[in-house]
Amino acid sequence: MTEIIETDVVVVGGGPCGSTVSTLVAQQGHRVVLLEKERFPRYQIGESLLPSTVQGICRLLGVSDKLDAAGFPLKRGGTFRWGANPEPWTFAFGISPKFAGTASTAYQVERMKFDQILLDNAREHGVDVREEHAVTDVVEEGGRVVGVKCTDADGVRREIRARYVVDASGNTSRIHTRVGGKRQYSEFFRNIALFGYFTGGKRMPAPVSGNILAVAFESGWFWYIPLSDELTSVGVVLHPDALERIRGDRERALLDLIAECPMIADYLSDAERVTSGPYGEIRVRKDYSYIQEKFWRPGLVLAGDAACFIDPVFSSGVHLATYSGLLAARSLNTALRGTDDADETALFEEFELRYRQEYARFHDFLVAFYDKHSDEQSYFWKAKKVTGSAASEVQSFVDLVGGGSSDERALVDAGSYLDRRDGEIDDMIWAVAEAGARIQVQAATGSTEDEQVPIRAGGLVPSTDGLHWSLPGRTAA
């Protein structure tokens, strides 16, 4: 007999996207069940974070102190041997006023540890987290998704009934097709990644020793990510015409490719590959970029990699996952609360439009960035063009690759939301402080964006607590 459980929201997937949306909805007092098919900690790729995630979303989630205590390497920017310039070039997040001061850094993380922190945080906020629960299908009634079917590790079948289902189960989602439409694959990004882990690799000199290093060579490009003083994540992204090289012996293929890239070969000259434990396997992953034709239907929302995925050269994966989690949480919180401001369609169209726009910024810029005959100044100019920013070219580039080009306050000034939510600023002071902060940012960055102006005619804007949608001009959450 199938057990039936009732809740407000069921989230499928316990990665950064699932943990983010479930926590932000539970914070508002709603009942949330999170179903994760694996038992944490589990291995995952995607180890280089952006300031928008660390200084933005993670502050809203309340995990900043835990991340600080975890001892993850500090990431101040990125270093590239890429394009027409034969010498490596480096950018710092602190170049942009959006990431000034303490907001100018991110982390390189072991995802087993990072994802565990976020999932445990969801539990602490009242989310009913159920690991080793595999979702097999959705439940539909009258053209609406009203829950999911799942099976636990002991084979017990359950039906979780909910007002909303969020699919945050990644690129291998079993239910993403139930939203309707197809997964559209990019004709430009059809790459394959081959990666492993090494101990004893060299580090760049301080203060950029924690930076990600990306090095282009004839067959593709390498990432080199310091995860601790000893451990380094090393992977190669191969162009389609080089894919035959990884068939057969993966270790031989990886070592041969390293030998073809002098800078990476030098950094690994005294290193040894990890051959046991969760980092002992040489893995292959398709880095085919894609986007769903539809991100939602009544009762079902696709977020994170379930909705779209983009090439990893600028480490945008966790940023897109957590940002989409925030956007989805705003729509869910507003719908569950009930409002005369907007109906369900308007709420989830706002989510989809903003998520599509953020994906498009990275996609369109990366198409230009893969032109390796250009130099960094050309890349900076392209970032300014793609984002439509009034800031300088280099600031436009840093804003984009730091995850802040959308001008979302939650990504670049999460503290203002937290102060408001904690009751430290009353309505009048909030309005004055908000206007002053906006003028300062616009003066420093040249931005003309205003978060309280909708991004489309008749659209919605973030509420003053950052966790709902509201009509422009409204001050209440």
Ligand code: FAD
Given for the second form:
Amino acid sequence: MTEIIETDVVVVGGGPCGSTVSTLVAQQGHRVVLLEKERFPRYQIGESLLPSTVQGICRLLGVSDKLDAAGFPLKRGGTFRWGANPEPWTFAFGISPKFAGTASTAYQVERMKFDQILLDNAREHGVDVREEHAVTDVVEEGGRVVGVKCTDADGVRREIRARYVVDASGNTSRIHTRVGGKRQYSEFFRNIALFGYFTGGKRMPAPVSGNILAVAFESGWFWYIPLSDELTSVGVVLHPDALERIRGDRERALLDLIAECPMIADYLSDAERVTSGPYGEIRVRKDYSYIQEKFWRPGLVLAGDAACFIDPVFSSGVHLATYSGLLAARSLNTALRGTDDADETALFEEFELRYRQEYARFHDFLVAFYDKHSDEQSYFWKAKKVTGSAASEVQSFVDLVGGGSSDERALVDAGSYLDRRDGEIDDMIWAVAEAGARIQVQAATGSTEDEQVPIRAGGLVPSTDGLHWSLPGRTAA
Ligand code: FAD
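Any chance you could show the form predicted together with the ligand after that form predicted alone?
All chains and molecules follow, beginning with the one already shown.
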């Protein structure tokens, strides 16, 4: 007989998206069950993070101290040998006032460690995390999704019934089709990635030694990500025409490609490839840019890679996964609390619209960035164009690739939400502080945008605690 468990929200997948959404919903006192098919730590690609995740979402999750203690290399920006300029060029997140001071850094992470920290943190916030539970299908009743079916490592089957199901099970999701519509694969970004790990690779000089290095060459481009003093993640992204080159001996193919790219060959001249353990395998991923036609239907929400993914050149994957986790949590928290402000459709449309908008910014910018005959100035100009920012071209670029172009306070100034949640200041003082903070941001960025302004007519805005949606002008949590 199938065991049946009742809860408020069931989250499928314990990656950064699943941990984010489940923690932010559990923080509001709702019951959350998270089902993860693997036992952590498990391998995952996606090691270069953005400040919006590290300094924004991770602060909301209450996990910053644990990340600091983990000793991940500090990433201050990126260094690119890309475009018409034959010399490498570097940007620092810190040049944008949005990422001022401590908000200007991110980490390079071993995902086995990072994802474990986020999942443990979800448990500590009351999420009922069940590893080695593979979801096989959703349960539907009367046109609404009302739960999922899963099987654990002992073959025991369970049905978890919930008011909402979140599919955060990534690019290999088994249930994303149940939302309706298709996963549309990009015609433009039909690339292949081939990647492995090395010890003893060179480092750029301080203070940029923790930067991601991206190097374009004849056949595609390389990433070079320092994961510790010793360990480096090295991957090459190739056009699909190159598929033949990587069939067969992957190690030979990777080494040959490294030899074709003088800068990466030099950085790895004294390095050895890791050949055992979780980093010993040379892995391939292909056809990895897509977007789902629909992100939700009654009872079911797709977030993170389950909904969409865009080419990794600007390390946007975990940013999109954690930001969409926050957006979904707002819709879930507001729906579960019950509100006169908006019905379920309005709440989940707000989630979908904002997630699509952030995805589209990266997509449209990246299409221009893959024109390798342009120079950095024209890339910066394009960033300003796709974000519609009033800031300078270079700042628009840094805001975009740092994950801060949406003018979401949660991504660049999460502390202001936390102060308010802690109740350290009363409402009146808060109102004054908020107005002051906005003026400061506006002065620094030259922006007249206010994040409490809806992004469409009749749209919703984040509440004062950052964890619900409200009508404009009525932003109390
Ligand atoms: P995932 O991290 O995929 O987590 C999904 C979880 O769901 C997994 O733990 C999985 O085991 C579980 N799951 C799957 N199916 C089931 C099931 N049926 N039942 C229960 N659980 C299930 N992003 C960056 O930010 N920086 C980078 O440098 C970067 N580089 C990349 C390079 C390449 C080549 C590629 C392809 C991607 C890269 N990414 C990068 C993207 C990054 O890997 C993803 O965007 C990110 O991991 C998405 O997080 P997620 O939580 O949505 O999904």
